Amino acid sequence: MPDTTYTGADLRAAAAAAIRAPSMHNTQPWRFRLCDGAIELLLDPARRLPVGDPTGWAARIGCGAALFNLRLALAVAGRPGTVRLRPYPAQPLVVARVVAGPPRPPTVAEQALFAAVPRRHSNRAPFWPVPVSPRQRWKLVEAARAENAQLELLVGAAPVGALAEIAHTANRVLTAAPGYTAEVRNWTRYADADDGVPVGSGGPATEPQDLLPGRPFGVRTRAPGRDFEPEPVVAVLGSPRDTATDQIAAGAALQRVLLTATDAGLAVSMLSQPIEVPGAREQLRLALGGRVGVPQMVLRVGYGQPGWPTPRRGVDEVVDER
């Protein structure tokens, strides 16, 4: 009869992998345990960004994401879980309970994405004047749909322009917000650290031609010529609805989107402002029609040189193994 339950091995593995999901600001807000032979994956309110991410969106699409990675690992070790996301409803910050399947064998595009995973880096560069294939595209599309979630390509001047004029509006009332410059400075790494954004991976300084609005992490001057592209590819993922069990499946979706890019050689930079503003995020769903549902991320897709890593925290400081 086979094993049921999960081993301390197999959290510490399968944390392993989890902590290399993206979060806002590299906070990395999750913690993993044992419970009764499964691992549970709950968000750490201690690492929530108190005025980005109020409502802690943010922090649930961070969890989303690291819960795709410990699922991946999992599976790639030939023992995949079943989900349960919010299982607790007296205990909302356990996000997710992975309960042992019966073991099987990965699959070749498990293999693929979990090879990727350490490979994933945010992009915050300009890219290369390299279209992205039709095939590339639709393996995205395909990516988020295997999640349940919808991913809307815009391609062309018109709708990614008025989509960047959302998104500096909404950067615009972000920069204005009491506390918003200072957290961001906050995070901003100058040193070694174990989370937040080096300034090394921070991407070049913005400047006022920029087509998208970026985070001031980076100080880098760029050099002439180095603009942006005019023209991205720009995604927006949406979910069908906007609880907080539908923020932690976009965050999910998201990462599945992320190492299907990394996989087939693509660049992505995540641009969440439009998201964390409300009014921009409503004006951003009425302008795709309710195509994508309630739209969870932004996403700039191309080709380019590897992004710079960010650096995570050692596993034992986020697994208790009680």
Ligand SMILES: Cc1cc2nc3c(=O)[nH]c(=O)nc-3n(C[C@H](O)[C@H](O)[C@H](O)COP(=O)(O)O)c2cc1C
Second form
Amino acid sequence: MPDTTYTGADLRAAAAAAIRAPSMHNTQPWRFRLCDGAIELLLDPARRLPVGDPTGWAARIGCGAALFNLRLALAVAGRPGTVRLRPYPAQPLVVARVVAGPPRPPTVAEQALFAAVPRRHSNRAPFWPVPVSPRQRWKLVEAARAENAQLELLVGAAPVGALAEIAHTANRVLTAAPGYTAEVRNWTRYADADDGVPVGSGGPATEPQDLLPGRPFGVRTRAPGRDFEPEPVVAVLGSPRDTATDQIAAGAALQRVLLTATDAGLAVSMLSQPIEVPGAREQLRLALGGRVGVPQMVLRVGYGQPGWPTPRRGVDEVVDER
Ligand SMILES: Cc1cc2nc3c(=O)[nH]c(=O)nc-3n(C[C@H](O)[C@H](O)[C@H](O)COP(=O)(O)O)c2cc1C
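Return the form predicted together with the named molecule of this protein as a structure block, the form predicted alone having already been given.
All chains and molecules follow, beginning with the one already shown.
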């Protein structure tokens, strides 16, 4: 009879992978616990961004991404689980409950994605002018589809230009909002820390000629000639609807796309200003003709000089064992 409960050791191993997920400003808005032999992932409201994330959308995307890593870690250990999103309507902070299923060996695809977990990181630097092949593009689209999401890669100057315009407008709206700039500054790290965005990972400051607006994590002027690629590969990830559950599922889809990209040697940065401003998000949805459903993230994809993974709080800080 296989053991159908997870142990504290399973919890810690899965959480160690989960915490490598991306989160807005690297806030890491998650906690993990064992409950009657199941692993539960909770949203930590103390780590939600009051200005940048008033609805909790970003925290749910981050938790969904963490859940994907957690699922992978359990599968690679031969102990895959069955996931229920938001299992207790009265406890909305419980994002997911993972119940142990029958043991089985991991698939080759699961092993490849899991191996990408420690290597994945945001790359905000200019990319090389190397095209992303149709096969690589297809892999990213399929990764989103496998998690019930849609990824649309924008082709041609007109769609990319339209997105760029929406993104700049959203960026202007955010920059003018009270408390926004101070919050971004508060999560920018100039010295060692276990959360926030290290200034060295923040990417160069946006300049007037840039097609897309970066997030201002510190002020790093760009070396002369190091402009961004003129024709970036830009993708929009969307979900069928926009409930809290949809947003968690979209986070899992995002992480599957990011790990697939890492496994393929691609670099990615995220750009969520057009998602954070409701009017801009709606404009983006309409500009895409509804093809991705509700936009949940914008990605810039390409090849570039690898950066390095950013810090995380330790497993002890995010796991509740009882
Ligand atoms: C919901 C969400 C929104 C994000 N928005 C942006 C963004 O607009 N600009 C950006 O440079 N990075 C963005 N990121 C990336 C995070 O800053 C990044 O994941 C975090 O700093 C951890 O770094 P890592 O991705 O290298 O692990 C976003 C990530 C998430 C999950």
